[in-house]
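In the form predicted on its own, a lone chain appears below as structure tokens.
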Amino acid sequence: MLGTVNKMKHQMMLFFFQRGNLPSLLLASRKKMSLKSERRGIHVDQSELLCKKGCGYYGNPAWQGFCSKCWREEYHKARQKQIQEDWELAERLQREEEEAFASSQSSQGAQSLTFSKFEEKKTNEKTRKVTTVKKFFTASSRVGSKKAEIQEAKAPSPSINRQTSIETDRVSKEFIEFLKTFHKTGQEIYKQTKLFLEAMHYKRDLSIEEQSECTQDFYQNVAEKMQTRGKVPPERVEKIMDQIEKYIMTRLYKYVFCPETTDDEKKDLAIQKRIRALHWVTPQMLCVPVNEEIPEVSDMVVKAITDIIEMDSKRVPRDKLACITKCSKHIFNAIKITKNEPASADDFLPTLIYIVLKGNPPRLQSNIQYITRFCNPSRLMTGEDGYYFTNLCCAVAFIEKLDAQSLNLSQEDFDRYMSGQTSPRKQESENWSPDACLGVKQMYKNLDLLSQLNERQERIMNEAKKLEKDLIDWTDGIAKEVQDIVEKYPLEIKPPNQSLAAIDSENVENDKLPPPLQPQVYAG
């Protein structure tokens, strides 16, 4: 079992799903050890959360594990290449149809005809192809278009104006309470931040992608500049950040969150979907080195479901990070105070896992891809809000793709747990500490006798079908026989015989019979 886990430690890791590689998930032990003991079942190498480019910085799935800079940098080569190519194949396009124009003009007749319907196939393709390569060229979507975006951005626009919300309200007397103490540098970066959220409001038809571009270059761009320019410190320039982000993301909350144009949605419904049907999965089968029947453990748990959940309600993607960050150390807490010992990062993660599967929390998917796509990228990249939520993604993909033989499990038993037929056995009562809560103890029994009524309703069912099932071929099988019994002796219907009042009927004949003897009174 030690060479197993050994040899395939290294392969589960979320990021080989973005290359279409299955995780080889490690087998826990089927013997029941103790949680000190025990083999973990889930194991990341921590060395596979980093970007795979080697900067050292945290990769993240959405950027096929790379790091948001490394990212940026692969994704402008394939665009640039991209765009190269368009453009070559425009060009060539363009050529053969001047070449079959030019042949065109001494061709008669039928070659008139043929030439039209080439050069219409021919246009319709042109046509497609430059307006992709327009598409590239366009000032939303040039990296260092700056003038041209700031001149979009000067054109008055009635429908920014500030959201009557109380939240956004709040939200825009703090950032600028808090420019304040920059003086100047205050109010260039106020300004900057306007006329970004002006041009903001011009991209909204652009894809999420280009708006998500968009912002993160502006993230970058003001950050460079408080660097060279204003000599900020690198520390007061993160502060700044955490402000810029609160700022804009409240404002554009509502129209880059789950966009109708992306399938966020769609995925949030088949996680939780998956989510509700692997309700059954205990903590054992993920060997979470948990005791929720410690009073502390159970408080510990509860807390970062509440925060994993609690996710959902933030706006700005910082604060939803430090749901997760609050999350993940409440769970080290929880590890720890059932351990005796500090908690390693093999116990943090399928503990993750326990806690997403019982939290269910809502669009998990849509909340993922926010942060992603809008979260100053340097939080992503390092520091503990970048491994958590690099854990998490973790936890979301295995979740994904879990089965049988990630829980030590048969297929059929998994089968049957999935499709709700019957669920693991739980906690035998005679195992329950003494401390155990009574109503705990009587929601496991209950459970049990459910779980026993569910395969008793089970086998009724497949023995009233199979009754059923004996009385049609029964019913069959009786009246082919009578069939063949009407066949063999077929039933032959005679005339009836002729009636007794119609006795005399044919002796035409002796017709001088004594009349009918009439009764006759006698006087005495």
Second form
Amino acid sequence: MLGTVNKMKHQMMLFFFQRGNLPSLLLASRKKMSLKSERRGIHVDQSELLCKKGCGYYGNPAWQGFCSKCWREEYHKARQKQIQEDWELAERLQREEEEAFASSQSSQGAQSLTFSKFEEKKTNEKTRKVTTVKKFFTASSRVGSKKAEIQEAKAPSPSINRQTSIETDRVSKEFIEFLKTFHKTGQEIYKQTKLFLEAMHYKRDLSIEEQSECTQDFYQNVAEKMQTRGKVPPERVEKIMDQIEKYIMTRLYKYVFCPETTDDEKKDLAIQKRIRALHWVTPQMLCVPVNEEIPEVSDMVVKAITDIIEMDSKRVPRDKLACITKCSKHIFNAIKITKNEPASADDFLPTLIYIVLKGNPPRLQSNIQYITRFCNPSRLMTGEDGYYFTNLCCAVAFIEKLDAQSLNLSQEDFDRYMSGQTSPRKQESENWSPDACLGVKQMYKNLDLLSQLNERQERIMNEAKKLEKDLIDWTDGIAKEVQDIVEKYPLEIKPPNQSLAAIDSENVENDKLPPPLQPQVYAG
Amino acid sequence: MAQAAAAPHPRATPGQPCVFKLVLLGSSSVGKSSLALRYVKNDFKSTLPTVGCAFFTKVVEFGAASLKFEIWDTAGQEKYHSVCHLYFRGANAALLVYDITSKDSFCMAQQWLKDLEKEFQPGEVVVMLVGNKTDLGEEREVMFEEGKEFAESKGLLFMETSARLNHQVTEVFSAVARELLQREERKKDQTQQRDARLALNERPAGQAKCCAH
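Now that we've seen the form predicted on its own, could you pull up the form predicted together with its partner chain?
To see the whole picture, the full complex is given below, headed by that same chain.
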């Protein structure tokens, strides 16, 4: 018991350590201590229970043997040290980047990296504005506040930034490689995209709607320019647009996905809570034409749920849309297998609603908002992806509005289910609900089967024992009978008879026999 | 969301047909899907969707012009009525389908029209009223004249069809296509006139060039 408690404490501490990034020195001493605490189960020394600092209070293994007060002091010291180190690392990285930047451009040696970048961009903006920028961007690029820039630069999370930059770098490389195939047009596109990203950099303080509008304008301008000036065939324009979207949205993602200035996150939590509250909704209530008892169908349902959850992990709006489309295809398959005919929209929407309720995809509203704001608009209003996305929007809107009537329930039942007083599952006459997941059902079946087998096994064992007993009884019986008979008729062996010659010697009846026939001689 | 609800304009790419989005509206089991399936299937067996029949595309050749229909089927159950306005976004045409053997479905079609009117300016979308299931003539509850009168009073196109017997199905879509092209043509003329009047050098994007070839 003590061991498990200690273990839990260690886990908790590990958590703190991970968050606080304590130096390895402390980790090593923690290991030593854990050994000690394991030994303690056998032998407890009074001195070991006291605080290591000798303040007289009892120590705690979770606090490295310190009492709470001393521990806090020690921990604070270590944490300060770590923060100091982090700062130094961040500053070093900044310096390095600055130097790299300064060597490529004759920079004026500003204090912080982003600030110098900021200055650089501003001068760039000034010089290029006259020539190209104005042509592409009608909206004037407002200058972001310096304060926000510097604060962001100082945020001590270099590891996260580096991680994301790896992916952005990869996407950038791919983008450049892709554009190389278009030679001059590619160069032009790259220049425009760069300018756009720079312009967006200064628009971070604007409302998300304004940023979205800028992005949409950019999409439209670039596509038009390619067609009219670059004379790019339409199929290729679409391809290039896809790549542009991928490139810019990978870079903008962290600033424009679920931004703090909006209530996206609040909406996310609201819908998540709502879906959780609706956990009791059964496919029957929604009239979902999917029979999950068919293994293939439940397979499809699981796949559809996985796809819709996966949507959150994608960065590019188009990839998110692709997840929705994949999910929808699986739903259609599930319906087709159940009904044996192609599904119509009348079947599809309820099933999608059911999948969303079952999956409770993370950050659903944020994702929808993000796609609406930053996806290439032509793809949202038309095309297959657009169709499925619209269906998802409908499903979410429906879930938000869902009431007793839409589930064919009485208001009382609905309220009771919503408040969690009862569950429709409990009212089922069977001991498990018919819509429980297949695994659980299978388990119940197997348990049933096992108990039946058990019974039969016992019966067989009984019979076998009986048979054994019978057999023993039978042998005993036979042996006894044989014994009886043997006793009743004792075996007596008579002495052997006399010689064969005297066989008739004692035969009295021989005297009465007629005399033996004498041979008669006939003349002849 | 404002930018997403912007005025619909077909994607105009030279050498390719314009894309028109057509929404199928109506109560459940009036035959929306069957209508679309019949229309798409009859001429193009190969493009028949393999799993779902909720989203279709079909290219229509129309004399010199050609256009591409994107047919969006919608869930007709009444409980989804409140969310279905989302489907309208960016639509160019709508078919209001009802079942001639069900008065209710006819009333619902009128309800759908009201929803459409809320979302669109008059004349912005081509709306057609379609009475389906003429093969069940003996159970008819909605008279031909009734439908026609209603359509005329609201300025809608009107036709009765039978998806089962393939009666007048193609005609429905052709009529919508013709109307769409005519409107496009008119819009183009207007734009040109306005351009000439105002002597603008830059024409508004996405309108002027559509369906010229």
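Worth saying up front: this structure is predicted, and the values here are computed from it rather than measured. Positions refer to the first chain, counted from 1. Rigid core (definition): largest C-alpha set, two forms, superposition within 1.5 Å.
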{"property": "Residue 89: Cα shift of 2 Å or greater between these two forms (core-aligned)", "result": "yes"}
{"property": "Rigid core fit then residue 191 CA moved by 2 Å or more between these two forms", "result": "no"}
{"property": "Residue 313: Cα shift of 2 Å or greater between these two forms (core-aligned)", "result": "no"}
